[in-house]
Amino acid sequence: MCGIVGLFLKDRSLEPQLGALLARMLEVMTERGPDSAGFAVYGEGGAGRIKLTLRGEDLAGIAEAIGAGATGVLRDSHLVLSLPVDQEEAARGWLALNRPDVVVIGAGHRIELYKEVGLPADVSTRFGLSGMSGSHGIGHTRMATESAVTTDGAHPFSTGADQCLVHNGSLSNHRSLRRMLEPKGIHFVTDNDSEVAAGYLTWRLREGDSLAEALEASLDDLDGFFTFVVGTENGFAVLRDPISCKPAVMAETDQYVAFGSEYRALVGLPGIENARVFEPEPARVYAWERN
């Protein structure tokens, strides 16, 4: 099952409720995916500074800890850890000495990443998700057919700066994927097939591939079924395998692009009634930037 739900905003004028709009479509997706949520939001990025967000226990007073000109927000069990870029190995190394039960489960300029194990709706309560502003965000709800109900197991998953996947399918080869990703410097924290999807497009844009690039190689490289929804520092992209098993729509306007498993999950937006609506097409890279 799982469901997916994506949100980019052309229209600045919408940045203050893109939280608020995002919660409502992640909480129509509960049917979907009870047990785990997770989602990633593209906020505000300070000149010159990079935000980790932790995920643990006990995470208060960690940027005072670090020192360096860190500071920090604490959502629940998150803290976004916002420092000067030049500092981002010392606070991961300080990280893994002090406290190496801390995950670091994002990283970028813009990105935030929140999930937890619970109703869509009560995970994005317990992280204020309502109440974040940002230029666009995706979000998932899990329904674990294929491993325990863990945090580790929600999605999203971040392997790149201002990276991040959602994924709604199972990958077939990923086990040989993650043996030939290791080598090349890929870190994977979980089993989960979508890490590994995350991955793989990490290193193809590490390689050079522009996302569309990276995403279309993956017809040829990723073995299964999937959907897959992915943020970037400046955009999402979405892309269907070429069987296309797994549901999906999407609608645009003028202000905005959005995604969703069902189209119940974009009844609530503004001017849907006018939007074009679509089925996206197999084996197609459906790409949204801003610059």
The other form holds:
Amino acid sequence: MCGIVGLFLKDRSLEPQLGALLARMLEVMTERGPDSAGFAVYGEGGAGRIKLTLRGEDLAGIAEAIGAGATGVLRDSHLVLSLPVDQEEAARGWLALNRPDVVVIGAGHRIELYKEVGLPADVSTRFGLSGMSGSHGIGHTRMATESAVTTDGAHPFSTGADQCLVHNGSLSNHRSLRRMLEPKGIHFVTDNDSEVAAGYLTWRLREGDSLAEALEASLDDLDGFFTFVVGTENGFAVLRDPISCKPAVMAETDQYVAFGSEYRALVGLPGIENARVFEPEPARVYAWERN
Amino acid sequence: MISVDLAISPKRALNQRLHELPTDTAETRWQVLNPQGQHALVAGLDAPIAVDIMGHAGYYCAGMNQQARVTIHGNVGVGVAENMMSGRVHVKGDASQSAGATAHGGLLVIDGDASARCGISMKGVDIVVKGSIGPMSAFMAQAGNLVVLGDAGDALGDSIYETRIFVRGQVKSLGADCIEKALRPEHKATLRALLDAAGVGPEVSVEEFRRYGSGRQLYNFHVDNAAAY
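Could you output the structure for the form predicted in complex with the partner chain, given that the previous block was the form predicted on its own?
Everything in the complex follows now, all chains and molecules, and the chain you saw is the first one.
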């Protein structure tokens, strides 16, 4: 069992509250996933710059050491490095050479990604989620089934620029999918089945699919139980497997679209009393895009 | 009327209080405020009381109900009125999966839609859904009536034993051994009584429904199939 949440804002005036709203949603899902938690937030992106989210120990000073216009914001065990787009490769090279212990868990114009082992409330406090602003975010509370309780196994998974995925369920053909995707240049860091789903979508998007098309294709190629919530730089999507094995509830108002494994996760949202609350249908892609 | 605000008092205390009511209780009218999607609300009741839940409820709301009349003024999560024995549960909004699962008796009315597996393994309950129902509804249904004013999803009545299913709209597909059957006068009478009980007026005619039920081909093992194992 796991808990997943997502919040996609239509009303920009709510952006300063994104983190606070998401933190509450995540905490309510503790009963579904007390092992570890993680979240991705789509915040401000600087023109011509890219953000790398690094995870590891002793991260202070990395931005200065890399130089080349890099700046860093340290949050507990994660460092969000901002640097000119043309410096990304050099920075990754520097890290591989000088800090092989550090893992790059997310990259993109706007995405920042945080995950740790521990109770969701503790994880969100450690990273200061409630103070973050952004246009959309997704989160996950994990009760491990297919792989160990480690930070590597925590969600979200990001396998492409500004892309991330959270998953409730388990995939049965993730080994064969991994063998299909690796020769296509999709790189996996963990043994986790959900990372393979993220990699699958990255591959489809790279081949020119829209987010909705990529998810449509996954219905044919993925075998198992899943409810996915997916984020891209400007998009947000939800998909459930054809027998809707895992729970899902959504709420939509003029201000936002919200997703929760259970309705309880949504009760703190503004105007929820008058929101259109509905259960997404199985095998149907729900996608929202913001311009 | 006794009003309990779940923003102030815990759900378990409410459920405990309701469980302790004797069958001849004078405290017959209850109202629950701020349910906020909590699970197992008013589950396990066994007294002739009326409970109004003023908002959305979570999983297993009014599960195992006996005698009580429970009205939910909102949506409900998975398994509303699961294993109900008697009484009446009325959902004013939509119901999530497995509404009325394994229920033996009573009446479950859903004003909106019910999602997948509505009436799964139902054993005698009557279910009236005024909207549509999701896939795999009435899976392995054993007894009772399922009435749907809207449409039914894939694999309706898969592996059904018995149970009368009445659908007014489209059926996406029938499951294994579920077949369409004639709507005879006695079925029309049953259907009319159920519609009346659910508050559906004469504007909805029984003539608009089609009846589905068991083909009774899966009751016994066919030796012809032995090679399949």
